[in-house]
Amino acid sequence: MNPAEWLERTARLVPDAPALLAGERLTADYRTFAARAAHLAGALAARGVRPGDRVAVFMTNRVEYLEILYGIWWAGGAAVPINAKLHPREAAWIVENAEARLVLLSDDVGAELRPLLAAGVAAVSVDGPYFAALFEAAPFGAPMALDPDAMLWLFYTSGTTGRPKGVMITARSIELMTLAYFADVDAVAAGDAILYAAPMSHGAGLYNFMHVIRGARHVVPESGGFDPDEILDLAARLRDVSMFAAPTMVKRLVERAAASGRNGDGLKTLVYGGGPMYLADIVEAVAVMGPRFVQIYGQGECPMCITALPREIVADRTHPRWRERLASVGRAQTCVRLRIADAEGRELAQGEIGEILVRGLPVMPGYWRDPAASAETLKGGWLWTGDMGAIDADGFLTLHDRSKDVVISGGSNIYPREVEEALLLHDCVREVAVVGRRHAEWGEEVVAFVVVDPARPVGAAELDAHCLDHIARFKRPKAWRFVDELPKNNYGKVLKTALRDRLEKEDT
């Protein structure tokens, strides 16, 4: 199913509905939403994108960028987009690497990316005038019919360890992570607004689709990002207000509804995911905000719809093992099928701790004219996720690490993750992160980097005992590293990989 039949059957059914709002300001209601695109359609197909090719979009995030997705849809094209707070040349990598035919971008980002644009590929500002002139196109007709195999997003990995990959996400995958949303993670109605403060080129724009579906209000912030206040207002205001965050930007909200006397009175779903979320981060956010919140666990290889853990047990405090199911990212959504394997590829037993493998119509064909990385990622029908996890009786998953970052100190493995959850539970201690050092001896140390709170300071033997209270003793760092702040990307997951960096240069 191309999406961009969505866009036109909700048009026809209610044309006058509003669309797309900045901020509390209305663009596009959803008449206006289909004819921009088909009329972009239009233009793209004259200057010769054809079904297949690539379209990038390198912007900051605004109410345009979806009409430009759909555009780039309905005329049967692949977009590409791309993180707007990428370096000019890495974007420029990925342009090439995609070979697309065009690059959409906005001035704020995208003025040092035209030199560096080989030739051939031409560039439009969103900011200009001839972006204005592409919607005066004779529109395309009826959007592209597609193949169910036809790659409609070309996602770029991070590329924290190196060049990012292209993961190839098809017609198939967007429509069973639609359904699956619909079944596992949260109704949609039209009166509803999903609001884009994540970027729109990774797992917020993801969920524009379900939201089209049911002809409910897209919001772009007016700052175009994520500001605490901004968004409790907003929320406040338009009502029903739905959002995919990321667990660092949960918890800066819920620290600014708590210290405003608010409640989050407007926001009907966080969906939070990409990153980890700790137990007492989630626990002091509900009772705050109360039962907004639906956790989901996913990636580019399978978007968005390995599993998800739905309001009622994030907000269930009745239930024996409350704790433990809140500490998990919930049961498999109902596309995919899980497994926790050995490095063999051997299934292992209930509870025990291994690579998380999925298999189902969501996860992707392959990455990019890549494959060797489509070999080594996809094996046997599973898509090797590169995560460690344990599945429990109840077919709860819970995340331990990436298997990149698992500690082996004398023979036994350590999970950063459970360390840094035993010290966030210090009252003193606000972000945390544990990574492994060459240990001449014990083959690597944990090393804990940690932001306290400068009013309440704290230090490494009040932690060192306070670990011995709730792990193991082995498993407790070696040394300490007292920072003002983690080094994250802009979707808020620690950059584990440069705190490493940062120890290997210690000890040259």
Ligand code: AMP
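Numbering follows the first chain given and starts at 1. Between two forms, the rigid core is defined as the largest C-alpha subset superposing within 1.5 Å. What you are looking at is a predicted structure, and each value in this text was computed from that prediction instead of being measured. First, how it differs from the form predicted together with the named molecule.
- Relative to the superposed rigid core, the position of the CA of residue 463 differs between these two forms by 2 Å or more.
- In a rigid-core overlay of the protein, residue 62 has its C-alpha displaced by under 2 Å between these two forms.
- After superposition on the rigid core, the Cα atom of residue 118 is displaced by less than 2 Å between these two forms.
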Given for the second form:
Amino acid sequence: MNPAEWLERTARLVPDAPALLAGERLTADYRTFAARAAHLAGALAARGVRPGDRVAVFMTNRVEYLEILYGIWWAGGAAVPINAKLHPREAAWIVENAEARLVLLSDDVGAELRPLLAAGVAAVSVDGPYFAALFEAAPFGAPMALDPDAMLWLFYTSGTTGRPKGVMITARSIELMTLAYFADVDAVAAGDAILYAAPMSHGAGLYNFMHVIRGARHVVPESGGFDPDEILDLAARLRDVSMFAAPTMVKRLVERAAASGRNGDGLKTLVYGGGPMYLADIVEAVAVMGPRFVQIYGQGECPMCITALPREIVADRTHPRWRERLASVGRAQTCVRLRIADAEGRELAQGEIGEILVRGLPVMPGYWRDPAASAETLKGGWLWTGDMGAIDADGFLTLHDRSKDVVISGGSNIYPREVEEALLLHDCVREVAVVGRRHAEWGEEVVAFVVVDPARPVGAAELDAHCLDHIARFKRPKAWRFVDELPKNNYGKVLKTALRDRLEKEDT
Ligand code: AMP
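Shown: the form predicted on its own; wanted: the form predicted together with the named molecule:
Shown next: the complete complex, the earlier chain at its head.
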């Protein structure tokens, strides 16, 4: 299916239903939403966008985000939503790798990207008059019919090699993920609202489909981001509000609700995932807000749909093993099979810890133009997630470790290698190792161990400024340890476990 067909059907059935809201301000009903997407598709096609062509989107959350995505799909194009928090250089690399010839950007983040774009790549500001004029173009006609294998969304994850990889999310993946939401996560009604408080370029944006199908409201907070008070107020006024939130967002929302004597009134469902949720935090969340929480575990490679821990189980305090269940990420979603395997792919016995493998229709066909990485991740018909876990007798999966040392801070993945490579560009840095350390608010924070050239000592402030020049702000180390040497094994590999142990000892 082309999601634009879902939009068109909904617009025919309930043209006057409220569709897009900036805060509480209605900007489009479904008739207008679909018409604008069709006009935009016409304008894109007139500019030469053909089925399968990539159109990059580098902008902060706003209602136009959805009009743009649907405009691209209506014309049969593939959207390349880029996290607005990325450094302009990282965004430019993604545009180039995706071979996108058109970038739609918002001025707040896009101004610095423009000069970095290659010749032949057009940039259109959604804040400028030219963007408004695109909606004057002749509409496209019926949405382009798509094969299940058509790529709709090129989703860039950070790569352990320091370069992001583009996950090809197909029409099939999106269809399955959407149906699995209805089957395993939550029902959606016409009167519901989905609120985008996390970047629409990622998981939050992927939750639009279910709500377009049902003709529900799409709400982008005025602040464009995550402000707990704003969300609690909006939910109380708009009612029946659902949202996707990283565990750290849940924690902040719950703290704010508790401190101000609120209970999350108006919030229907908070789907959390994207990083580990600590048991104490979810117990507290349910105590303050009640049964409003559902957990999912997914990754770009199998978007949002590996496992789910449903509302009843998140809220249950009577089952003899409720604690274990609550500390798990739930059971396999309807459309996938799970296997825990050793390094050779042999299935391990129940309860044993190994790598989590996933099989099913929503799994990506591979990484964009990266056959080596695809072959390493898709083996024997299974997706090798890189996450370690164990499955209990009832099918609950518990994550134990992340095999690739990824640091998850505030729900964003930070790959140490990328930070290390940026730091090693500094003349005075000889060696560096980056690890994660547990952090009460952010889940984890980045700590850098640095060996500097004794002849040219350098301090944390200078290295921090250096990072600002090379990587996204949120990836910068939050703490620095200057050491004479890094602990290494016989093969010369840095022992990151020893570094983590050292940090843990400092904390106790
Ligand atoms: P991304 O591809 O950016 O969505 O990141 C996916 C990774 O986030 C997974 O491979 C896991 O390591 C982690 N993750 C996702 N959901 C959860 C969850 N519910 N609990 C713990 N970690 C999670």
